[in-house]
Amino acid sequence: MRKLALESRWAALGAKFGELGGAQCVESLGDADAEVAAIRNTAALCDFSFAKKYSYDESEGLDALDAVLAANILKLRYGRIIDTFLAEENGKIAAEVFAGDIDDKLILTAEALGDGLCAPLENAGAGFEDLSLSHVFLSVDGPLAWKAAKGIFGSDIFNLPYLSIEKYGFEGEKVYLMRNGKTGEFGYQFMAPNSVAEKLLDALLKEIEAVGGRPCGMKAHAIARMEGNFFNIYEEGAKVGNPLELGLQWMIDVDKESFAGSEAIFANRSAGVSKKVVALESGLPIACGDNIYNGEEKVGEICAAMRSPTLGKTLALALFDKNFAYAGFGFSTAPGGGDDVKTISRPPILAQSLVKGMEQE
C-alpha cells in the first residue's frame, strides 16, 4: 500500500488512517461531524495524495490521452481541466481522471479503484512521469477555502474559474494549484513536490484556522460530495461501475470513434440502460445493501448511504429500475412496508460558496 508522504504529520495532529485504491489516506480526526461542517461553513484541509498524479509532454500527450479516456482530450485548452474517466474493457469505470493543460504539460491526477487499472495511462508514453510518490496533493474545501489560497499564492487566485489550473513558485518550488472542488463549496487543490510538502502543509494550517477552519479526512469529505451531488469513484462507482447507470455520459464524448472501454459502454448506450442511481433521503440509518421497494416488488438497492450531519438525516443513492428512477417518491425498506425513503432531486444542500460567493475585505 503507498503511503502518505506526510502519514507523521497529519499522526502528530491525531488523524485516523484508512484505505481508498491501495493507497493510505487519513480517514477521520476524530470528528466528522465537525470536519463537514468546517467544509459547509469556513474551510478543510484534507490531503487528497492517496491519488495517482501524472505529468505528460503536452505535444504527444494529448493524443495518447485521448486515446484511452472518454472525454475529448484534444479540446483540452491550455489553463483548463477536463473531468473524465478511465475504464476497463467492460466498460465498468476504474477511475475518475481530472486532466489539466499547464506549462507544455499535461498534469493528471486519478483517483482509481486500484494502481493496477491505471496501467493504460502509465503506458502512453508522451513523455510520462508518475508523481505519485514524489508530489503530494493537498485540497482545501469550504466557502472561505478562497481566503487560503490567496494567503500562499496572492490576489491571482480571483482569475481562476472552476476547473482551472495555474503554476505559482512556492518556497523555490513549482506547486500546481487547482480550481477543483467536489463538495459544491470552493475548493483549491495544491500539487507540490515532497520536499516543500511539510511548509505548505504548515503554511496552508495556519491559513485555514485563520478563518476559523480545520483539517479533515475523507470520511467527511464523502459525506459533503454526497451533500454537493459529486460523484464518489469509491462509493457509488464501485459499487455500480456503469458510468450510463450513474448518470456520467456527461464525462463521454459520444464523438469519438473509440477509447478504453467504448465497445462495451456504446453497446450499452445503444441498448439503453434498465437501472438508473437516484437520490434518496431518510430518517432511519439506511445502509449500504439495503433494498427498496414498492409494495411487495423490489425496485432498487442502495449503493452508498451517509448520514448528513448537515441536514440531520441519511443522504443515499439507490440503483433504480429506470421506470421508478425519479425524485419526489416514497418507498419502502421492507417488502410491502410504509413508506420509510424519498427519492429527492439533487444536491440537496444549498451551498454557502453560491450564496455567499467571494466575499472580500
The other form holds:
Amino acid sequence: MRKLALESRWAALGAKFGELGGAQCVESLGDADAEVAAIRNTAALCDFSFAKKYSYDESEGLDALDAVLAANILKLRYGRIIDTFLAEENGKIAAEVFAGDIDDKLILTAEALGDGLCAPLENAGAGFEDLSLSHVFLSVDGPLAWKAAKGIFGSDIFNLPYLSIEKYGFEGEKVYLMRNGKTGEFGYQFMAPNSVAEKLLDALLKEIEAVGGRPCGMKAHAIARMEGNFFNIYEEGAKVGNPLELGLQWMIDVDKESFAGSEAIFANRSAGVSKKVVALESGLPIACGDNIYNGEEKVGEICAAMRSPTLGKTLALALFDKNFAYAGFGFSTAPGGGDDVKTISRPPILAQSLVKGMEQE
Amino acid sequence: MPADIDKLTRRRDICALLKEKLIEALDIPYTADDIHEDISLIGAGLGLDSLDILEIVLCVENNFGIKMPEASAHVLRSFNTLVDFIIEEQDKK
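To complete the pair, please output the form predicted in complex with its partner chain; the form predicted alone was given just before.
Entire complex below, previous chain first.
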C-alpha cells in the first residue's frame, strides 16, 4: 500500500488511518462531526496525497491525454483545470481526473479506485513524470480557506477563479496551488515536493488554527462532499460504476470520437439508461445496499449513506428507477411501509462561501 | 404510501420543459437525457458564466411566468433547486 509521506506527522496529530484506492489516507482525527463543522464554518486541512499525481509536457501531453480522458483536453486553457474521468474499456469509471495546464506542463491528479487502473495515464509518454510518491497534496476547505491560501501566497490568490491552477514559490521549491474545492465551500489544494512538505503542513496548520479551523480526515470530507453535491468515486462511484447512471455526462465531451471506454459509454447513451442516482434524506440510519420501495414495488437501492451532522439526519444516494428519480417524494425502506425516506434536491445545504464570499480586507 | 403520481408527473413535466428550453437558450451540446436533475449550474457541472445565468433567468421568466429574485445564487445551485423554486412560485399563485 502506498504510504503517506506525512504519516508520522499525522500520527502525532492523532490520526486514524484508512485506505482509499489502495493508498493510505487519514480517515479521521477522532471527531468527524467537529471536522465537518470546520469545513462548513471555518477551514479544515486534509491530506489528499493518496491521489495519484502526474506531470506531462504540455506540447505532447494534450494529445496523449485527450486520447484517454472523457473530456476534450484540447480545450484546456492556460491556468485552468478540467474535471473529467478515466474509464475502463467496459465503460465503468476508474478514476476522477483533474487536469490543469500551467507553465508548459499538464498537472494531473487522479482519485482512482486502484493504482493499477491509472495505467492508461502512465503510458501517455509526453514527458510523463509520476509525482505520486515525490509530492504531497494538501487541501484546505471551508468558507475561510481563502485566508489560509492568502496567508501562504499573498493576495494574488484572489485572482484564482474556481477550477484554476497557479505556480508559486515556497521555501525555494515550486508549489502548485489549485482552486478546486469539492465541498461547496472554498477549497484550495497545494501540491508540493516532499522536501518542503513538513514546512508546508506546519504553515497550513498555523493558518487554519488562526481562523479557528482544524485538521480533518477523509471520512468528514466525504460527508461534506455529499452535502455539497460533489461526486465521490470511493462511495457512489465504486458502487454504481456507470458514469451515465451517476449523472457524469457533463464530464464527457459527447462530440469526441473516442476515449478509453467510449464505445461502451456511447452505446449505453444511445440505448438510454433506466436508472439514475438520486439523493435521499431520512431520520433512520439507512445503509449502503438497503432497498427503497414505492408501495410494494422496489424502485431503488442505496449506493452511499452517511450521517450529516450539518443536517442532523442521514443523507444518502440511491440508484433509482429513472421514472421515480425526482426530488420531493416519500418512499419506504420496507415493502408496503410508510414514508421513511424522502428524495431531495442537491445540494441540501447552502454553503457559507456562496453567501458570504471572500470578505477581502 | 406510494408516491403521489400527479405530483410526480408535474415535476417530471417541469423538468422536461426546463431542460428543453435551457438546451435551446444556452446552446448546450447535450440531450435532455444527458442532464441529470442534480447537475450544478455554476462551477463544476454545466459551468455556466454570468451571461448564461442571465439567459436562465429570461428562460424561466418567459416560459414559466415567474419572476426570478435579484439575488438568485441560492436558487441556481443546481437544476433541481431551480425546479424547486419554479414549483414553489407556481404554488403561490
